[in-house]
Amino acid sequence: MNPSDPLPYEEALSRILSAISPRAVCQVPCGDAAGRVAAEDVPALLDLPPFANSSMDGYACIAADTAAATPNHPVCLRIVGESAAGHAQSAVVASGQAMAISTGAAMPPGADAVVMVEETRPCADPAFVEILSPITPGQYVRSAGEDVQKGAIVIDAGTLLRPGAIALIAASGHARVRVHGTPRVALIATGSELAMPGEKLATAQIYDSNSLMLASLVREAGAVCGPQIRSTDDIQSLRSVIEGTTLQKADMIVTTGGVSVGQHDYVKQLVSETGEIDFWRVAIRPGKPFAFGRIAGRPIFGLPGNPASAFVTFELFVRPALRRMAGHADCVRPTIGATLTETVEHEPGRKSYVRAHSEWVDGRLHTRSAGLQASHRFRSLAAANSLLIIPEDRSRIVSGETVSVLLLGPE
């Protein structure tokens, strides 16, 4: 391949998760953990649950009591006393007896099943219960160990901690988690047309849309946005607005515009210059004109100015490298089958990605165009919840034929 040769997808973000090394590694409070991943495998430190209990309010009895009770010839027996949540309990249950408990208290020892209240009633005499139906030894009981045992591994390292794991992390017995840093990304919007929505747009000014959308990528990933900078064509104010806070303050440097071939396109130069540039066009559509290298230590992002472009180029570099960053055991989002519901024609020779709707009909994910497909176009890419791959041999795709779709959005 001739180095100056576009590269393929898949050797592109290759080259990028490789040059990527997950953050360091801290401890935080379980409940500062939402979010974060793992650092490492994470161990029960007892059995869960810990102890025997009851998975119902009722009574505490031996089972085999209880084999000839019917409602026309209830079994009656004793009642010892009561188990409540919180409350060690070390009555033993003889045969012939039971007693009360509610929902979670340990179980007495001799009991081996609870029969649940709304199949008993009361006796005239109060120290006894009528038992309405047989039960079979275990019935309502959670045993010891049979959800998580002692030094079982809960959370593997590179999982993603969701509330349901910090839940299960706590109850494991720990207080703490060691967990992969969040990175931070500062974004430099370049272009000296670019204006903040809300200003009043002078001559020839659009709206700087690429630092809001991009900013909302960055949270959507899971990491922090840090500064949000505007610079102008001008490799100067780049070079001050890189040099001069951008890199105290990020660990990843994306940049938008700038990155092709124009008298005014400096982010290449500037990385050159002051860094190193790893590659800087890949053989995609729409993204091409897109830039990986270092700038002292941090790996910085050149992505085209036009916002479909630098959607797509985020989605398929900047996610899995941020993800990597973060230390998610998986980075880049699998591809799905789908049908699709219209003929699209394509041009050959770089591998697209279109921005399209897809949705569940009868089990089955269908898909089409978002709509038109111009990079500068905002319609189809607020319309677009997937991209449609579209290989770079292929000159048309008929209606019905199944193709590889990425769904967009959170995990």
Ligand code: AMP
The other form holds:
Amino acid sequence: MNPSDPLPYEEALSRILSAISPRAVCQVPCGDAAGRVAAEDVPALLDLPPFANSSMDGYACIAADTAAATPNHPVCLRIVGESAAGHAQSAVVASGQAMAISTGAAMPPGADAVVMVEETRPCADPAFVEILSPITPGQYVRSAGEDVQKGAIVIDAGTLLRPGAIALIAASGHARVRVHGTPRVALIATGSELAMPGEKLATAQIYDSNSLMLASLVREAGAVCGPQIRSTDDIQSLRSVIEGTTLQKADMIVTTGGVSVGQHDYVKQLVSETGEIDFWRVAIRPGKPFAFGRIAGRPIFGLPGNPASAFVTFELFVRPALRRMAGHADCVRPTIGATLTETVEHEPGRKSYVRAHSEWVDGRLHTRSAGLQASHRFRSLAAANSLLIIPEDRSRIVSGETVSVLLLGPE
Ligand code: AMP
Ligand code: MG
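Next, report the structure of the form predicted in complex with this ligand; the form predicted alone has already been given.
Full complex below, order starting with the chain above.
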């Protein structure tokens, strides 16, 4: 391969990921940890459940006592008190006895099962209860440690903390958890044609839609947006914007536009002057004019200006980098096998990422193009919920073929 050739996608991604490390670790209250990534293995500080308890409202008793019970010939047990949730109960249940018990209350010593209230009948003498059917030992008993044993690792380092994981960590005895910092991204949109949405457009202007799209993608990736700046295609103004971001609080800089071979494309030149370019150009469609480098110790991603190209290069390169920074063990979206439901023509030479619409039909993913694919078009971008990957050597993929798809979205 000639050194000036565009890099294959895989090499570009691996160069990016090897240049990025997870952000520093901090400790946060469990209540603030949703969406963060565990920075270390989390051990259980206690058994779950912590003590044997009932999974039903009913009566704790000895299963063998109920062997002969039927609705016509119920077994009568003497009630020896109550075990209520949150109250210690040390009284022992002996043969011929039962203790009223509520869901989550501790099993009294001696009892080995629970008969649910619906399988009982009150007796004329309120000191007794009638059991209508036999139960087996252990029935409706949640034993101590059956879910988690004290000392076991309940969450692995690198795990995204979803609400269920927060519940597990809290139940395991932790009030706080160590997580990685959330990456903060500075966004710079370049282009003298750009106006803010809401402003009146002058001749030859367009709205800066990339900034809003990229800010949404940053948030969707679990990161936060730092400064959002626009620059004209003027080398002095772009220089001061790029140099200015190095003073801003940001872990990463993402630019759009001005990274190709046009006369006013200064991003590469300014990154080389202020920091260094690692590589420029990737053999993908859309998104070939993409640059990656460093400025003042921070990664900088130069995305192309065309909206579809900016979107795809963010998905393929910036998102995995943000996930690595946030500490995720898995940084790259999995590819999923899908059935193509229409024939797609393809120009060989570069690996393509077609904006596509995919849906599950009878447990199989069906995929079709989301519309015309030129990289300035918004309709197919807005209609896409997935990217269909077409290998560089294919000129056509026929309806019915199995293809690889990336499903877009938060996870
Ligand atoms: P460039 O990469 O600067 O050559 O821009 C390529 C195309 O993307 C041009 O048609 C630009 O007008 C358009 N473009 C650049 N930046 C943006 C932006 N922030 N929002 C929408 N379109 C843009
Ligand atoms: Mg431009």
